[in-house]
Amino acid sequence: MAEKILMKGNEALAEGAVRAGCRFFAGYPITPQNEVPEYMSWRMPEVGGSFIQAESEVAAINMLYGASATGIRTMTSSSSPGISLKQEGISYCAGADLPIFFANVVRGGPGLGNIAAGQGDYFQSTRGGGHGDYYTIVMAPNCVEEMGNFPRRCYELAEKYRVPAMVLADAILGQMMEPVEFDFEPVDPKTLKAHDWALGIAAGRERRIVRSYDLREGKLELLNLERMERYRKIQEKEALHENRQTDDAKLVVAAYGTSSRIAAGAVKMARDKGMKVGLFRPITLWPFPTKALATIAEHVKNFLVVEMSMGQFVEDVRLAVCGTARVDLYARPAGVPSADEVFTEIEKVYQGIR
């Protein structure tokens, strides 16, 4: 059994990208998230890669587009209102199909907001985010281990793909130290397969060019198409998500993140006392698991969405389940639940299920 290592929720994002190859870290500090590149300023130096302090999010977002454009695994992170500022570089990166990771550890928000864990960012990461059309692959860890291991995932994925991709997290997952152990080995990036579409020196070769535009006639179109076909597989292939105790339900818990870990205790309450409740977790939240959550929805009519924002998760909820059963929403936007407060909403619900 591999050895457990007691790190903070941005120290083990860190680390799960630096053993999934990433050789080059541009960022800039914003709270809560700041142990990210506080970790990589060493750690990068110490593989034999680059970390740069931008001098503004534009910036960092702009520097991962050229580095990404070699072929190297690159990464930024920030937290929501920084994030935002990234949008238009996230854009380009995906309007020239280039396979970058970064991560949000979300803040409270709309605007500056404030620092305690939030989860208002998830029509902004599952929708694309800034202008055009195009999707993020994005993965929503519930525990530091979780942070560690999904942007090995996530690299591969968007390799696999050429599309952006994400880990959504908050300031709780952040923040939080708990014992992690990575279930993968050390990747050395010289050991990756050399992508046929990167920038480079080489001799006998035709020449490539990375961007994110082409103003030949008709032909954004055609790219935008054969991009969505890539997307279509990804939402065929790619979709994860978690049961628990939903085969006997009569109600189920919908959560993700920081607020599906509040949501299992409160499913533990409920069903000590009787009541058949399960929970349904979402882990990749675009692509969203629809298939497995109509699927339950087959024979639970009753849903309960919980999240720490004012109604945006629940959209998904409503459109997998397809008007075949009741959602119910319990919202605390920019405020954390308790698993006692979760357990009420529960028994308010349940009581009106026949």
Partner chain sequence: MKLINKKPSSLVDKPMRYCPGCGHGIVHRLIAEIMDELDIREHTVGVAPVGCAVFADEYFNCDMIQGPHGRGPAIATGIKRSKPECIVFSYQGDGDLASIGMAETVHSAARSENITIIFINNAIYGMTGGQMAPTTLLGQTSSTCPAGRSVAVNGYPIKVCEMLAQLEGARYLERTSVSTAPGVIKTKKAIKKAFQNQIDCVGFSMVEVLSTCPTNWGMTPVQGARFVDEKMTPIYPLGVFRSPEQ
Given for the second form:
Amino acid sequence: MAEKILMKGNEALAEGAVRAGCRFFAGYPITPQNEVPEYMSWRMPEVGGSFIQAESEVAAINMLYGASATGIRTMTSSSSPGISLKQEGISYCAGADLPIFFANVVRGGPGLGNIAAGQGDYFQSTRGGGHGDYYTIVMAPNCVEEMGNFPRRCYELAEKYRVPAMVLADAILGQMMEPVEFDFEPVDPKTLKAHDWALGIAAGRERRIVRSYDLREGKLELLNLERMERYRKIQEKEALHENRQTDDAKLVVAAYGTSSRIAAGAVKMARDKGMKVGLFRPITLWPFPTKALATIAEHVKNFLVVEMSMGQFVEDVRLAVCGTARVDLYARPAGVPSADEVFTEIEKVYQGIR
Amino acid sequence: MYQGIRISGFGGQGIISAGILLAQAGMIENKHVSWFPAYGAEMRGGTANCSVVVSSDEVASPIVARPDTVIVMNEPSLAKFEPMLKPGGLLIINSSLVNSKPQRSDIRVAYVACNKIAEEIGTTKIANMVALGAFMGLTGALGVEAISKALPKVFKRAKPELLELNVQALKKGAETKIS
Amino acid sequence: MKLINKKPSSLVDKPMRYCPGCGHGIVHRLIAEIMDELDIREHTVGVAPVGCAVFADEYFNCDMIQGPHGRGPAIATGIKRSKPECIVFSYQGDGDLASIGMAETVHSAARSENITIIFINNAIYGMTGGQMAPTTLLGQTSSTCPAGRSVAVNGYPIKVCEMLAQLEGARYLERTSVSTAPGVIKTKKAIKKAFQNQIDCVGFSMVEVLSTCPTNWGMTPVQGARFVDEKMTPIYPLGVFRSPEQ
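Having seen the form predicted alone, could you give me the form predicted together with the partner chain?
Full assembly next; the chain just shown is listed first.
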């Protein structure tokens, strides 16, 4: 594979999408994700794709709706308030079974919040986000290398199940630089299989319709039931996670994204002091790795959730352990904990374990 | 090994690129590295600072809250970053532009006349490199060779003559002693 | 026996569900005839709006996409940029194009996006039940201005062609009416030009068609046609506002 490149998270995200075959990007400026549209503005023309700075996030997501309906790989990115604006369009994409890819480089909220890192968009990302009954595949990188490598996975899953997929990052992952090694060769879009639903040249075939509505009596429910079956398959097959030192652990720290790398530092500090502490990190937030966590909960009876929000992610942890273990929460809503601070929390909880 | 570094100064002093250069050099030496900038709402006239981690282990947080080394290139940065330094940590002060003295006695302090030395070499643009040289000389965290290799990767459009001046500045800075 | 008229092959052979006296059916047929005449059916993609014409995706015999309220020009932009070899049109009503979707309308014109927009102005919201539109006339009643549109409460109607004519990117703008037979013939000519422009890569083309909504106006179809001629055209004068020949 290629040599390591020092890259900014936002640039790795954009380059990862391009290498995965993305040939259409529409977006709107918002900090802390501006490097993504800036990068795409020169990179897209270089690979024969299209870049549009849209008049709003609303227009951007609808440009994606149109572009992805032609069957090509597309991307948009934004940060929290902009993703809120895109939710109607994402719901339409889910309803029309379009495999769009987008990224949320989360900032502090609610409202205008700030431009520092946060994890307050967990519910929005993992519970559909817009109106209606749907889910989005959510991948949560915790380093710049994963920012670069996850877009390809998102495209593949999105197309396999015909659902939107996203990368949920944050301001730290977007702004920081780290070495990156792409784990795949660049994809030539011409080599991708043509979709039997894509709009375009209709010569020699029946016309095609992309839409999210069905007003006929009882038909919408049938559509949703079929989609529900796809969601079930995704939950069964596509959940990803990482365990560290959970086998002999008395306490397992659960965290995702930036929180998980900081927690990993704290777990190491605890191990250095002889404490039996492990780490559980979901890589997909939807589907949530429920089974993997439940398996740990068979022998670990204490969990500490670390999240940069008030207690959103903790709900999925509690659902997974289903009352069989104690779950404590260290919440830093729009604050970034240091490894020292997480370690202090670990010590507190650990001392209380019999 | 673990080195958490904060570099701070005015926008335009090459603070951001000095940080990237450290990270790039660390990567060349097969260390784990991270770089993280302070990105404010204001575009000009503000202070610039960044965090760099060079470590033999995975980097937990890229935000260096308790630095091992602080490099202050201008006056306002001293008051802001001196308190963050770990006890026993290294404070490199650009004495060409910083007149105040540090308050703490539990730290090591090196005064480097970065602008003056840079000007003698040829241009004040490379004052940041004098400071990096001092960091390398005093900590031994990174070798001159790695930084030299990193230079053309970071300054892709710089002329070879300017890169050569950068190397001279690094070497001169590396002669710095703790006062 | 000699065939003197037939349904255009660009129209799906099924009955339309529009009200008696509604202009949508007329304009649909005109677009379909033009697609036949220009022989572009097999590479045309149409964008259906939210509103009465939401069902346009069932009526046009070409690839269709139905999207969120007001976003037709953005969707058309995404399709056209991805598949420049396709002819892309967006079919929109007045609430869709001039109220919720005004930003997309203005910016697609400013970018001179090489797309064709058919804008049906009947001065009212149809599908939701006769509410005030941005194009509702002063004094005209609707279910959300039952005493008539007043300047004090609702402000003035928006004249879209006049407004867009300020933009260099708006290459072709024409307002026509389907309230009379000659008007229908002129409308067809205008829409055909708007499609031909796209084939010739001229840029943003829009035809505003003054149309009828007898149901929500509380009129007979004949009264409705007269309303267009007597009340709407003085406020929305017919004619060419910008053309590539200018």
